[in-house]
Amino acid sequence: MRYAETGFDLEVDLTRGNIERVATDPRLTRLHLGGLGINARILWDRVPPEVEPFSPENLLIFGAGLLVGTPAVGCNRTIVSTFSPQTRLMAYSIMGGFWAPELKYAGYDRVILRGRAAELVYLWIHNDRVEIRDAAHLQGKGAVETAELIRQELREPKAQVAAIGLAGENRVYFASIEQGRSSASRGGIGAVMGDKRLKAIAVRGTRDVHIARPDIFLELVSEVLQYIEVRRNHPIPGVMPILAGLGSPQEMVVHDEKWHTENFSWGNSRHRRKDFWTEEIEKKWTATLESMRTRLISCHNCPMKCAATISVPGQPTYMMKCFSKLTYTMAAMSDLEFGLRIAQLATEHGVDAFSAPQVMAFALELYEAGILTDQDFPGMPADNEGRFYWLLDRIVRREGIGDVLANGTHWAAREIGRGAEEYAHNNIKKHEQLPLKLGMLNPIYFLMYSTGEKINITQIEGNFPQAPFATREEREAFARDWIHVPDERFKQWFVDWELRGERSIPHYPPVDATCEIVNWQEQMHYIDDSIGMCAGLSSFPLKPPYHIHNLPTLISAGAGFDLDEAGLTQIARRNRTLVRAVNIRRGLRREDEKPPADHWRKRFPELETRLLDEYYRYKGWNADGIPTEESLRELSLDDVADDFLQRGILTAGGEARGEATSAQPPAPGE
């Protein structure tokens, strides 16, 4: 019998129409446990370096985590992967909600589709009975509407449904999939569904996922529950509100915006507004969410109530999602109430809540340097917020300046030209950021931003604070029960850590410790993405319920296989590397490894080469960030190292080649 997981994938060629359920090895659990690890691991066996984004030999994988289904407590996560149109990397998006769990209840690890149907269709799973069904009539619908049409056409009211909107149909490169309270948003992942004509994936379960030891797994669990419930009483003092708590974060929680509206930039991130949270804002922000966000929500078997159902007086109710609270109001300088109504349409639609904002006003920052015209923009309303509709309606339709923006910031300025590039400053390896521009470099965050294969932070930061506390006291304080560390090295990193000083930043953490720090956060993340842990309750948060000390037992118990934290570092190490490895064989090279442009105003050119330097030499990389021969093989990544030797990605001496095949891919439409 096969604990945690089902034993088996749903193998689906939407060209021919064919449907199979296939036995998986369970070696590859052992490698690689499940989730984001073994999806890296099919796309690496099965998804030449020359396929585009955009072709039927592309594949669109959705693996639920190893612990997805069982009771441990927010395990719940749907890793979504392929290979994006906008960075044309590996692309990997999370979503919460029920869908992964309700795949497993199905008798599913994973859905993986290749070929593109001739016309629109769904996927309907019930249990043994899978389906390919016409879409033509949902053609245009939007993507929450879309799933409540299929529970009505399907009379399975219970029936979890993943969906695209326009954007996705009309291959949107910032496309997003949407499910319920949740979303795969980063990469254009609802572009690739699009390109597929698939519409939409309806899952519906009634069976059991078995786990090897229950009483330990449990017995963890309810110390887990236990732990969430002191931490809920007693959030940490003197940290921001959304990570003085637990959860992913619970922004829809908190009514003080004075951190992130004074911090991050408007705009097309250009501007900081320092004064900009006033007594008469917090009032007028607090009433419209109170009256619009009509009850707090969780995902499956998770007591954080993290989300909210926003209704909108003359709109449907929806599901917010993590941060877009924000990020349409900051991009229009406008107001909650606007935010909270545009992203109504824009979950419907189906973009990204970080890039569709950022996308639009980049589009309007051109206009205003005339770089764009009056002919670009025909129709186009006066005020404000008006533009802002106009403009996604015409992002998401492909229409006029639309299907150019549609392309992201980064290839819409190559298109443009005439000095736009400039203007396309958020960008990492050609994606749109947080809106987010600091005065001096942070070394943590300098390596997590140039080198995280997500390509988003907030799937990178984590465990460490951001900063340092403003006394010794205080930071003694906060590491006596910091029982979630990997080595006590890392406690006294951070009760060294100053303000001011010699041990402040840029110099401190020490280059040495920079480079650990960052591999604990991003280790853990790892872990989460493969088991499919909510980054909530382990690898976002300061000290978490799931942390590198309880998490091999939970596995262990869990998958009825012995784990200890070396095997299960090894495990994260192996994944993390396997994932760069099929980035380096797409192109990807030191080079591109940078924060956006004027991330920082005050850079460090020397201290940043040091880093990275030492960076890929604790990684087991080279000098150019490429695996080394012997660090593959260590990882049981034999192939990767014989593919490598064979494109002559590395020498036999363990050097890099030099040159990258497709470090710069062609534009859109070349």
The other form holds:
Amino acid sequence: MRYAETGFDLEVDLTRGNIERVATDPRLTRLHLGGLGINARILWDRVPPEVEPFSPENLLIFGAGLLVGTPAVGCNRTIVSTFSPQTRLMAYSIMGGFWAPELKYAGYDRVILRGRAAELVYLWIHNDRVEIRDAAHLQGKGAVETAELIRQELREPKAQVAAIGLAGENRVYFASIEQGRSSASRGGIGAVMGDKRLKAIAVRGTRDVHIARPDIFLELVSEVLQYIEVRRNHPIPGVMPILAGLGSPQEMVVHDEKWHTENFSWGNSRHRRKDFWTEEIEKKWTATLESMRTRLISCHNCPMKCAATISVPGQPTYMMKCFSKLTYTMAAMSDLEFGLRIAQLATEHGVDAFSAPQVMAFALELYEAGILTDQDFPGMPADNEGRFYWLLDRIVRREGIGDVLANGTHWAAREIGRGAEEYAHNNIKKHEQLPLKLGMLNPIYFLMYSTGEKINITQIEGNFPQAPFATREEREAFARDWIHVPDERFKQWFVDWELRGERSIPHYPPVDATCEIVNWQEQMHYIDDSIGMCAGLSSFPLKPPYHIHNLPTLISAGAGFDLDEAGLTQIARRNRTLVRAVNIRRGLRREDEKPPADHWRKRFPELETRLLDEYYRYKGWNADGIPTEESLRELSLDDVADDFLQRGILTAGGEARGEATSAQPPAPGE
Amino acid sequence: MSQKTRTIKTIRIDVDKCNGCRACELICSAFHAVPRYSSNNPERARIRVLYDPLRDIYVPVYAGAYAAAECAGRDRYTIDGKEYAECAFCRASCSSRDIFKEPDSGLPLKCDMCEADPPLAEPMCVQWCLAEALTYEERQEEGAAEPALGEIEIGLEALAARHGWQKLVDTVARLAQKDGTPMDAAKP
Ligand code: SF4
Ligand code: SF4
Ligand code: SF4
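With the form predicted on its own already on screen, would you show the form predicted together with its partner chain?
All chains and molecules follow, beginning with the one already shown.
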């Protein structure tokens, strides 16, 4: 018997219309757990680096995390992996909601799609019955609308549906996959789904998911539930509301948006509005949210209510979560009502709420700068909000300038030329980032931004506070019950961290500590993404209910194999390294690993070089960011090592070819 | 039947507080697994959340008695301008719909208030509903005592209602023979 996992994958060849239920190898679970880890393994094994994102040979994998479907609170993630048309690297966007648990109950751990259907289709999974069905009548329909229509035509109100909208059908590079209250948005995976001519996957399951050691498992999960309740009444003092509680975060609950509106940048990630948040605006925005927010809603088996049902007068109801609440508002220099209105259309079209608003603001900047002209925008309204509606429509239909913009700011700028590249200024690895521009380089964030392959900072940051607290007393108080740290040194680094002076950014935390802090935060995300845990209860907030000390027990009690902290840390490293390897084989190198040039005003090139050098070394990667043969073999990734040697990515004996961008020795004691 | 003081166990359901997380379903199914918590499947839960987020419908419904035949008519409620699905508030496991049936056997499910020895402080679904959409109350009342039916009895009654007692008894006897196990040998 298999525990926690079902032991079966669904392999679907859309070209041939072939569907197979395939038993999986339990050894893979011990090596990679599931979710992201196994997705990466499959992409490494089966998609050679020369495969184009838009090609039948590219795979699109919907993976449920290892513990999804068990009572582990908040464990409900679907990890969607493929190769991104935008970054051309591995994309692994993750969605909450209800889809992955339903897939487990249907008897599968993941759905692996290959090929390309001749006409638009959707997949219907109902336990053992799996069909590819015609979706001609759904062409052009919104993602939310599609889900409703499919549930109706199947007469299955309980089916969970993941669908694309017009943006995905038209292969917009930042198209999302929408699933009711959740979406997998980053990396343009909706475009790959559209390229496969797959409109949706509907799933319904009525099977069991088994637990190996039920008593231990339940005891631990009950403690988690109690802790969540305690934290509800005890927010962390001294941080902004959004960081004080648990959740992913609870943007739909919070009214106080001073922090976001005054610290994040408006427009095309340009303007900081330091005195924006007035009492009058707070009143107006509170009234807007209160009047349009019908209900706060949760994902499967989680009490946190990070999302809400939103009913904007005159428009269909939809569901919203996270920071999509403000991205349109801020890009268009408008107000919350506009943001909630356009987000309804954007959700139906299925676009990423980070990239889409920035692409539109970028287009308008190019227009103001005279790089694009009236000829590029025939019939565009004069007001900013009208322009955003107009642009969104052109982009999702790929009409006129929309066809260029639909490739994201990086590729659009190259195509437009005439200096447009300067305006695509907020990208990492060709992908739009959070609209955030700050003063002083933060060494921790420098490394996370540079080396992250999840493309979104919120998906790698988390358990270590973003900034020091003002006084030592506050920091000591915070550290007192900070049981989550891997060891006591982390507490010391935090307690000693000052806002100003010698022990402040950029030179504190010191380089070696910075490496460990970044590694810890990233590691927690990689664990979550393999077991399907929501970051909002684990790797993202401060002092979460799940951490490195209780997750090994949870996993072993659930899945039935022994695992301790060292073992889990090793698996997280293996998965992290494998994702890197997949991308290295597709050409990722050190030169790609940098934050936007204007992310911080004050930069420290020598320190940055040292940080990267040291971090790569810490990770077991060479100076070009390539995992070394030794570290690959130590992680039982021998096949990866052999492949790298064969391709000349590594040469026997250690050093990589034509790299070593920095050969300076680390400077003594910074 | 004798007059007796009975404990009335009530779960209050506040649909306005429900966030649709379905934790109640999941933990109910786990609690009733054998061994306890060894498997999870909301389809086996004795509570189901009728759920239609775009119309803001959230109704946690508890499995009540088995209904051998469906009602002569159906009901459809509108509350606060929201029209609820047919039979939305009905607790019966009934042939007209697919909820409250064991997915394998089709046998009816019924909420037993998490009967356990020692008894729980509160039913599991209530404990797991941090939204406080479900709250538990107990009170004493004078009334006629009725023997409580065990799970197997409820299942058998349902089967008997469908096929008749004689057929049921014959089938059990035949299956036991086919197994090669004389019925008495099943005793320890
Ligand atoms: S914390 Fe929020 S986003 Fe995460 S599972 Fe719970 S409700 Fe969903
Ligand atoms: S646990 Fe509570 S909030 Fe969640 S679905 Fe059940 S009744 Fe609703
Ligand atoms: S009271 Fe117990 S048996 Fe009844 S629905 Fe709740 S968890 Fe299930």
